[in-house]
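As a starting point, one isolated chain is supplied in structure tokens, in the form predicted on its own.
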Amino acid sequence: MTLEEIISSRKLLICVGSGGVGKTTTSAAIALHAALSGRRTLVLTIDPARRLATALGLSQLDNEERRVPPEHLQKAGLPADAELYAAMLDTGRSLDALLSRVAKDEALQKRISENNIYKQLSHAIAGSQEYVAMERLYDIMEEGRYELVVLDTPPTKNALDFLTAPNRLVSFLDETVVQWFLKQAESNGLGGFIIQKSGNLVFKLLGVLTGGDFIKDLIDFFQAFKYLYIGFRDRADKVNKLLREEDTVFFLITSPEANVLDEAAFFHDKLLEFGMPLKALVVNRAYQIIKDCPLCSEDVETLMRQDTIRQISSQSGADEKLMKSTLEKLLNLRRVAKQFNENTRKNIDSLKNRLHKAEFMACIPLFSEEVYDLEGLARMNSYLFTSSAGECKATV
């Protein structure tokens, strides 16, 4: 299968990886790549860099879905008319974006919001800023304005926590303490059994230690939580099954070197173990690109020899020992060079082994400049989508 092909039918692409391995800017290359298709395509980043907006030409990324301006497009050579947008997913957003989704009604969304209870727990949910990040990625995908969202998440660990986020936050609704408390509320008797048990000494000293309206407090937001529970679990439902459908692919972002292939291998374990379908392996800085000098690609013993020098000294009017000097360094980095991409084949290979379930393999050289702009990003795709893509040859 070419890359190609498996994008094409896709309506949600996750970009998943270390840190550092180049997962922004082939996510956004990807995106570009999709638009330039014809496809209407959003590139999200969970990442707070810049590097995104500036590769886009945009000035900044945030909440706000922003198109690539054309003048940028036609600028870099590439038709000004392909619909791109980027966004950034707001991680550090509290519950409350979600509480706005779940209760209709503004009464009881406000009796929620305002109570202490909500407040306090609004920041120590385990994975509600990650829950609220997916429910956004959710809420693009419903309106479907998009042919295809391309989403950059963040460095493994935190990624699993985003992609797992939907399941924890499940789990604590359905904690027994939680579930208990729901149940008391259900049959208004959350009340009546506090207040019956307030003589108690652990209720006495617990009203000691937090203030007299928390016993208020406490009854108030159970009661009101319980219209809400069937929401939050529905919805969460609903997050969990977008990440497994069909059209959701996962790509898996990697560079050589052998403790972040290790990261990558633990990664598609993982996603494996979620239920969640991976694809592609992309590994970025794979090689570094050698043909193109012509000194290099000379057999070494015939180019030191004596005699040759001195006949391309003689053609050339260059100094024997000056030249003597340039060609070992040149011959030094030649095999440098050689023995980086032999060692990375290496490692790309027993990855390859490890990654039984990715359809697709692509390598994207090292180029001597850091991709920053859209011709960067045009250039990451001539070896993304191309008929040989998939061999991953470390050309030496």
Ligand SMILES: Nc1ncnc2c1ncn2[C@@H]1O[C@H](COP(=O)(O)OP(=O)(O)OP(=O)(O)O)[C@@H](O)[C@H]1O
Contents of the next structure:
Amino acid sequence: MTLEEIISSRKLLICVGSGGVGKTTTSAAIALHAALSGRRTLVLTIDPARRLATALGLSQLDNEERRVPPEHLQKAGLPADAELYAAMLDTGRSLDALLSRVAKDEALQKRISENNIYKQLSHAIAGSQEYVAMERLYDIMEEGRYELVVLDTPPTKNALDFLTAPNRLVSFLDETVVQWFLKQAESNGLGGFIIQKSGNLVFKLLGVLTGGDFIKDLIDFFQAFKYLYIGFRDRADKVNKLLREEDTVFFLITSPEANVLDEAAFFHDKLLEFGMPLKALVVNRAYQIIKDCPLCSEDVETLMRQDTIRQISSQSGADEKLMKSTLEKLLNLRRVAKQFNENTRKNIDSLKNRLHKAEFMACIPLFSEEVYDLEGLARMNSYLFTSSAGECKATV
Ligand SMILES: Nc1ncnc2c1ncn2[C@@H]1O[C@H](COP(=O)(O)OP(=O)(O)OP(=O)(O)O)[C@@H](O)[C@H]1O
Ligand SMILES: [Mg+2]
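Show the form predicted together with the named molecule, please, because up to now only the form predicted on its own has appeared in this conversation.
Once more the chain from above appears, this time first in line as the rest of the complex follows.
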């Protein structure tokens, strides 16, 4: 199976991995590839990735889905009609966005959003901001305007927060204490309940500790919230389902250093535990291309021979000593790169055994410069989408 085959039937691709391994760059490269293959594609990032915006020729990257300008593609020698879009999932928004969708009645919406308990909760519910970001993803998928959506996530820990946000919201809603309040609100109104039981020590204490407004807010919040409970739960369930659908696929991005690979293994196990479909492993900066260094196409060992140095020096007038020391440095660079490649090779081999669930592995070399434009993304793709990509061979 090739990477192309894995992607071609999918609608949502989620790139996860440790910090700085190249998730954003790889997501953009894959999205570019899909767009160039004629699929209307959106790359969605959670990071405010300024560099990504620049690479795509966009003046800014925010909540709005923007198309990569045709002239920007053309300038990079790519077909101008490729439909590539980019946007950032806004994590700054609170549960309000969700509230406005679930509460159809404006008065109810206003009543809840102005409630002090709600204001506190919307920030305090673990993962509520991440959850709202995932909600937006769900909406985009539902609207079906793109043939492929590539989601770039923050580093491991935060990404796990995102992926588990729907579950956490559901379990918060299912927690006994919330259920208890909802039940009270349903039968004869929570207000009545609290007043009836005003002898109850807990409420007395609460009233003393927090002042009357707190109790009033609490009553009001749960009375209004009972109408929303089903809506919140329902949407959280749907987002959860989306992450596990047939059309969804996870790519784990990593670099080959041992400590980063440990994190990749941790992530691999977590995805399995959550039942999320991990299909491919991308080892970025997996090796150094030794042939790219100056003079490396020549046989440096032959050049190092004293008689060769003398001959070149007399022909070109170059300083013999300087030539020798330069060649020595070059040889050393080559040795270091070889050593790096040998080490990473070993790490990658052991990774294959540990991460058995990823059916496909691709390697991208460490480029001599950062990936900051469409050409750079296309260069990445020349490694990801070749028939030999799965072999992960380092050019030593
Ligand atoms: N194969 C590569 N060769 C050289 N530079 C690379 C390569 N891959 C990525 N980079 C560069 O490494 C930097 C980090 O990449 P990127 O932003 O994609 O990582 P990330 O995993 O998204 O980071 P973060 O976890 O901070 O979001 C960028 O400057 C990018 O251009
Ligand atoms: Mg990133």
